[in-house]
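Single chain ahead, by itself, as C-alpha cells, in the form predicted on its own.
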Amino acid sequence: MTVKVDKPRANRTDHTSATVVPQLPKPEWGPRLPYFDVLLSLLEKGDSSVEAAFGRHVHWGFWPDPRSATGDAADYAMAAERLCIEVCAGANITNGQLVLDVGCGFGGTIASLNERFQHMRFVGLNIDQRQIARAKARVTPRGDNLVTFVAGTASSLPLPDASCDTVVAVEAIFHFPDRAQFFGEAHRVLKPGGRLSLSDYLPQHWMQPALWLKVPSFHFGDFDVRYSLERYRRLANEVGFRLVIERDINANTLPTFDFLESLKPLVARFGKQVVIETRMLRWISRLRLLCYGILAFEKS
C-alpha cells in the first residue's frame, strides 16, 4: 500500500472529529507489546494517572538535570515531551518539510512538531490500528499543515523514492523486525541530504556475543537490543548514510525507572513481574551495559 501525500492545503486533513477511540482488535502480526495492551485498556477506562503520563507520548523521559525529577505524572509527561524534542532536534526539521514518524504511537511526536512548525506534511506510521485510531482522534492539524496516519510496517515504508525530508523513530526501532531493512527503506524514501533521527538502547560492544537472541519480556514485549554503536556505524556505511550525531543521554533518562515502578495502575495489572523487569533494566542501565542514545544519519 502506498500513501499519496499531497502538498498542504488549508483545511485539508484526515483528522477524525470523534473523541472516543473505537474498539479495534489487537494486531495479528508484528511484535508482542503487552504494555500497549495495558495502556490502551487503562486509557479506555479513563485512568487519570495513565492519561496524564502516557496520553501523548509512550516512551522514556529526558531530564536535563535528573535530580530535578519529582516522580509525578505531570513531570514525567514533560520529560517525555523533552525526549521527543531532543530526538527531533537531530533531524534538523524546518518549516515546509515532509516528516515521516515510524512507530508513531499515539501521535505525540507529530503533535509536538505540528505545534512548532508550519507548512508541513506529517505521516505517522504504526503497525497497530488501535494506536493509529487514537492518534487520528487526538491530533488536529494546525494552519495548513497536513497530517496523515496509516497502518503499516517499518520494513515497507508507504512513501515514494526520495520524497521525504526527515524520518524519525522515537524509541521504536528495537521493536522493528529488521533494522537493516528499515534503514534501507528510510534511505530510499529520503531526499539527498535528508536525515533519519532515532533513539535506541545501545549495548556495549563486548556484550554482543551474549545478545544473540532478542530479549523476551513479560511487560515490555519483544525487543532487540543487539545493535551497538559500532554495528550502527557499519550499517550506516553499508546503506549509504553518514552518522552525524551520537549522543549518550543515558543519565538523563534514569528517573524513568522510578516513575514506572511507582505507577500503581501498571503495577496492579502486571504484578511483581513489572517491578522485577523495571529494576533489572534500571540496573543494567546504571551499570551502562545498555546505554540510551540518540543517533542521526544523513543521506549522501
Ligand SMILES: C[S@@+](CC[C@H](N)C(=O)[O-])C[C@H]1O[C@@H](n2cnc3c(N)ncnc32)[C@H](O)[C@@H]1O
The other form holds:
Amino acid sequence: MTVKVDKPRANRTDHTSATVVPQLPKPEWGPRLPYFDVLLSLLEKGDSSVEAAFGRHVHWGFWPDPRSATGDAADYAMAAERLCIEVCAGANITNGQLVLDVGCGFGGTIASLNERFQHMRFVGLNIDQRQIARAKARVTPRGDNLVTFVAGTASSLPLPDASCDTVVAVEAIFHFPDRAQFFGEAHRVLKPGGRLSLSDYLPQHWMQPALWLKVPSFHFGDFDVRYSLERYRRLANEVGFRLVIERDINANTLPTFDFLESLKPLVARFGKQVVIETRMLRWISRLRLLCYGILAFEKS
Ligand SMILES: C[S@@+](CC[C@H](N)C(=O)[O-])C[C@H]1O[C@@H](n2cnc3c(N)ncnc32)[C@H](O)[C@@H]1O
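Rather than the form predicted on its own that you just supplied, could I have the structure of the form predicted in complex with the named molecule?
Next comes the full complex, and the chain you just saw is listed first.
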C-alpha cells in the first residue's frame, strides 16, 4: 500500500479521506504489546492520570536536570514532550517537508511537529489500528499542514522511493520485526540528504555475545534490544546511511522509572509484575547495561 500525499493547500481541514488509500485490516502479525492494551482500556475509561501522562506520547520522559522531576503526571507529560522534541531535533526538520513517523503511537510526535512547523505533510504509520483511530481523532492539521495516519508495518513503508524528507521513529524500533529491513525501507523512501532520527535502548558492545534473545516482557511485550552502537554503525554503512548524531541521554530519562512505578492504575492492572519489570529495567539503565540514546542517520 502506498499513501498518495498531496501538496498542502490553504485551509485544508480534512486530514483523513483525501490523502489515504483504504486502510489495512487490523494486522494479525503485529508484535505483542500488552502495555498498549492496558493503556487503551484505561484511556477509554477516562483515567485522568493515564490521559495526562500517556494520552499524547507513549514513551519515556527527558529531564535536562533529572533532579528536577516532580513525579506527577503533568511533569511527566512535559518530559515526554521534551523527549519527542529532542528526537525530532536530530532530523533537522524545516517548514515545507514531508515527514514520516514510523510507530507513531497516538500521533503525539506528529501533533507536536504540526504545532511547530508549517506547509508540512505528515504521515503517521502504526501497526495497531486502535492507535491509528485515536491519532486520527486527536490530531487536527494546523494551517495548510496535511496529516495522514495509516495502518501498516515498519518493514514496508507506504511511500514512493525518494519522496520523503525525514523519517522519525520515537522509541519504537525495538518493537519492529527487523531493523535492517526498516533501515532499507527508510533509505528507500528518503530523498538524498534526508534524515532518519530515532531513539532506542543500546546495549554495551561487550554484552553482544549474551544478546542472542529478544527480551520477552510481561508488560512491555516483544522488545528487541540487541543493537549496540557498533552494530548500528555497521548497518548504516551497509544501507548507505551516515551516522550523524549519537547522543547518550540515558541519565535524562531515569526519572521515568519512579513515575511508572507510582502510576497506580497501571500497577493495579498489571500487579506486581509491572513493578518487578520496571525495577529491573531501572537497574539495567542505571548500570548502563542498556543506554537510552538518540541516533540520527543521513542518506548519502
Ligand atoms: C513505545 S510506542 C511509541 C509510540 C510513539 N512513537 C510515541 O513516541 O508516542 C511504540 C510504537 O511502535 C508501534 N509498532 C510496533 N511495531 C510496529 C511495526 N512493526 N510497525 C509499525 N509500528 C509498530 C507500536 O504500535 C507503538 O505505537
